[in-house]
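Below you'll find only one chain, the form predicted on its own, shown as structure tokens.
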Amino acid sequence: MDAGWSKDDLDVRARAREFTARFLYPYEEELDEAEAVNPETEAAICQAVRDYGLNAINHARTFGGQEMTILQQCIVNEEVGSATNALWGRVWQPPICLKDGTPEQIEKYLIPACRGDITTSFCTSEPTAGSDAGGVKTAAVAQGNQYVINGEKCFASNAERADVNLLTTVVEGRPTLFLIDKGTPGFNVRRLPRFAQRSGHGHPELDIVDMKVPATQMLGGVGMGYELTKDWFVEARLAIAARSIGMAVRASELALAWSRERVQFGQAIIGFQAVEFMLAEMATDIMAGKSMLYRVASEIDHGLDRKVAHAKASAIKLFCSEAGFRVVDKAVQIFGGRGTMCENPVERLTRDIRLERIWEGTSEIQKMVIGGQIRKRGLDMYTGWD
């Protein structure tokens, strides 16, 4: 399906198709294997992104960036999305909300970011406010030309060693954003939980105490910290949809390879009924998830409204995380036993697919706001069709 593809949307899709097939599958299991990927061939996939022109591809080529359509973002994502333990990560996207930056923080953050000399970190869940965004504690008071942060966050993902950290705040009871230069006294990582993927980064508990930061660090303003959350969230929840499509189109193209492969009672399982229903249910999923992913997206690059999009993205993202966890499980039953064997790319899309329905907001979360959004304005914004 190419959904009516321009000739620069193919070319983005072979390159980074390419790339994954050259640069991030051959490491899989070695990752797996040792939670980590050694100095030079992290140095080699870096240069092969900026090689295949696949750095910074949500921002504007004034900043160094690809400037990608939206499309063409979800293009990549559902590429390098089927490569496990989260190698996706290795293309780098910094948050969009950096481009709201400062002249100075963009020349100091985002430019640095986009040519992949800085890595990043969005810090904003905490212990009383995963899903509740608005239950944010950590708080942020002035003190003169300075502000003075204390609180506790989790699940910070790559916070451990990213260059700067966007910390979410309160200021006077308004949400704030802060850059937080790595090494800053006073943010501090309190614990490194292990977890199911075997990324190469961790998702630590911070301790966040008497951190003192100059005003100018502040990202967007006070009480600008929620609309600039919004734009990233809808970024991210896209970027999710199309990784998730990505593992679920790998793991039922491994899936069918095997069934033509395996011969049982004096034939291969793909002549069982109860194999090619399965089978028939992950090419629907599929076809469905791209299908809504690749119109929204398309929506957002002809001038989709900026509220309708976040309410589009929230529906893109349950629906796809949801119908690509579907899929990989049928990929495990149909391996059988073989399904659960590390070596087998099906396992780890196991554990890479149960976590895209819940983090920047579950599965549950989604159904709040598409559910909010139907109260508010019906049905038309999901059934309707212009």
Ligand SMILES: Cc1cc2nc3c(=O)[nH]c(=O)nc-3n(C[C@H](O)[C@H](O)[C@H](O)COP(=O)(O)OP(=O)(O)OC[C@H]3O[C@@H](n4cnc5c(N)ncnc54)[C@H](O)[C@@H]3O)c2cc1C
Contents of the next structure:
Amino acid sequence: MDAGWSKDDLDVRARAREFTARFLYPYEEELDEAEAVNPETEAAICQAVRDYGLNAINHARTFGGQEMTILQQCIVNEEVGSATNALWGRVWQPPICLKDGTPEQIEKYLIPACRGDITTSFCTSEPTAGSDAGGVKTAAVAQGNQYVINGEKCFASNAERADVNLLTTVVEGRPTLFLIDKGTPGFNVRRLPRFAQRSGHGHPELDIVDMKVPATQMLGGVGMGYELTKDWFVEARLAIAARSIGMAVRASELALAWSRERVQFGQAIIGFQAVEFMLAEMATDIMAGKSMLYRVASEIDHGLDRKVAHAKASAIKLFCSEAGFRVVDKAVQIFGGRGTMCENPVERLTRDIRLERIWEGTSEIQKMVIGGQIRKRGLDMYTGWD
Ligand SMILES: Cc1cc2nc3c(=O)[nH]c(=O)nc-3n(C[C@H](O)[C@H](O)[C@H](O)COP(=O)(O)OP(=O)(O)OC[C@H]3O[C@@H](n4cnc5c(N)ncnc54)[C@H](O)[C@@H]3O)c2cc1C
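Mind sharing the form predicted together with this ligand? What's above is the form predicted on its own.
Shown next: the complete complex, the earlier chain at its head.
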């Protein structure tokens, strides 16, 4: 299904596919067992990302990014997303809102982040503000030409070691982002809980205690936090959808191959209608998810209104993460007991795909967004076909 993709789009897919096969799949089991990849391998993967032209696919060339279209970004995320334990994270995509920084911030953070010289994390969630992201309590109080920040954060991926953390705060009750350099006193890791994914980095709980940062570390301005994260949500939700499709495609291909090979009751199990029907449902879910993802990605590239893009991204994230979960679960069923062995990619995909229904807005939150749009504007945005 290439749906009229250009030669460039197909080239992007070929590059991302080859990179994933050569530089991500071979390290999956090592990462799963040791919860880390050795530093030489990390360096080789990092160099390969640059060599394959996959660094900062979401940023402009002037900043050192690849300036890919949204459709091409989805193509890359589908391919790299099929690698287990979040190895896709090695293909860095610096937060899109860094482009809204001052010239000094762009020089100090965005350009090195696009090169892959520095790493980033995004710290929004708090113990009492998960789905309710508007409930963030971490407070930044002006004190001369600096801000003093106090609060708690949880599960911010990579925050324990990122070179710069984008921190969501409130300034006089208004959502505001700050750029926090690694090692800033008062930015404390309280605990590094273990999660189902063995990505090689943490999702820490953080205490932020009397942390002083110069006012120049604010991104955008007081009250700009929500506005700056809007585009991030569209990008992140489409990326999740693309990865979910990538995982589903991989799981279904593995399950198909196994169903042809595995013999029970004197015949290959694909010959049983129960198994064939599972494969049929898997293919149908993938086809539907892929169709909506790439259609809307192309619409965004052709100037879709920002609000509409935001609303549609919710529906795509909802469907693709749920459909991907159904597909991966059926793949495990087709493998039988072998589908639960950690050495089998479908077992690891089970752990990965489960998370996609939760972060960047749970399925229930996506339904709230979609429902709210339907109440305001009617169904046409989702069901119309212009
Ligand atoms: C591995 C991992 C990595 C993460 N990385 C980051 C990160 O890098 N940065 C960051 O800021 N956060 C991160 N998070 C946090 C993540 O964004 C939150 O877990 C997610 O937003 C859900 O919040 P919660 O876990 O507090 O669940 P809750 O908000 O407590 O939700 C619990 C349940 O209640 C439901 N619910 C809540 N409100 C409603 C409602 N109004 N209507 C219907 N149902 C509702 C939810 O859908 C869910 O089913 C990460 C989480 C994990 C697990």
